[in-house]
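What follows is one chain in structure tokens, specifically the form predicted on its own.
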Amino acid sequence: MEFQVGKAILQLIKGDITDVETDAIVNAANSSLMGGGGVDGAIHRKGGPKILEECKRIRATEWPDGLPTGKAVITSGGNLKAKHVIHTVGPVWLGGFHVEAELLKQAYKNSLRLAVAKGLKTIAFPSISTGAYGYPIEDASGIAVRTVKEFLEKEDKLEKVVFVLFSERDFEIYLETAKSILAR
């Protein structure tokens, strides 16, 4: 399903990120970029030992203790056909008491403005907390799907922007959630 929101296309996918071909492909990290589950562990698998050792660097140079949530970086993709993987980390739902949805809203803001920094074209997002993290998908995705309108509206730079939705579930509630906030 495709959407216009300003100059680009948001589009929305039911399938796997790691087998999607766009500038970027953004990564569920946890805050380690060590690799892990979900997400993460199969961007990892799927890319490669270069991924990883990009990952290494950020760490040793960059941030020490391990990415802020909300904080996004870059590396190449690797073995993936994606050129490159922005690494996210979104917040751990808490209940909704501790900043998570602005948390959430940075992880996918800092990965739009870094796309742009680098003079991407197109990325694609999973949908960012809702597996180990146990954000509320429904509460997730409206961020997810508001945040991007807004940053398209104000920024000409990208041309396409995918939400790549792994379960048939997670896609219909996303389908949703865009419907309900861009089909204005």
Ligand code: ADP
Contents of the next structure:
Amino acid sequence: MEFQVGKAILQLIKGDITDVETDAIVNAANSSLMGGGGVDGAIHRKGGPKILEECKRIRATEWPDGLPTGKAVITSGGNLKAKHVIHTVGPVWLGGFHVEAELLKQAYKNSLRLAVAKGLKTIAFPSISTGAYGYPIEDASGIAVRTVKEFLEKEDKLEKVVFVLFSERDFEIYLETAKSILAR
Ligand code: ADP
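To complete the pair, please output the form predicted in complex with the ligand; the form predicted on its own was given just before.
Below is the entire complex, every chain and molecule, led by the chain shown above.
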């Protein structure tokens, strides 16, 4: 399913983000940047050790105490089809009273900014924070779609943003959200 937003295409697909051939795929990492479960584990498994080596270098230089929630960094894509991986840390859901919404927005926005800063044209996101981190997907999908929409309306350098949903249910929820936010 595709939507036109500004000059760009916003696409929703059901699938595995490690198979996607955008310039960058986004990893829902944890602040250690040392890998983990869910999409993070899948990216490191398929991308190979080069990604982890670069993450270790980032920890040793830029972020010795770990990548703060809402920030983003970039590595190569290792053996993935995507040339780069943008690692961001979404918030853990703590009931909605702990600025989770703002932090989730920052995770999307900082990933998009980094892609533009690196001259990339296409980027794919998983559903950040809605797995192990427990963010309710109905709310998270609204933040994801609105943040991308606002970004694409101001910034014309990206050509395509893809949301890659891992289950049929997640796909349906994102689709309903996108229709209600993007329909003219
Ligand atoms: P978080 O800790 O940010 O919640 P998770 O990886 O646990 O991150 O989950 C985020 C979302 O990514 C979930 O909806 C999960 O189903 C999904 N996911 C897991 N593996 C993949 C994959 N290979 N491709 C795309 N999405 C995935």
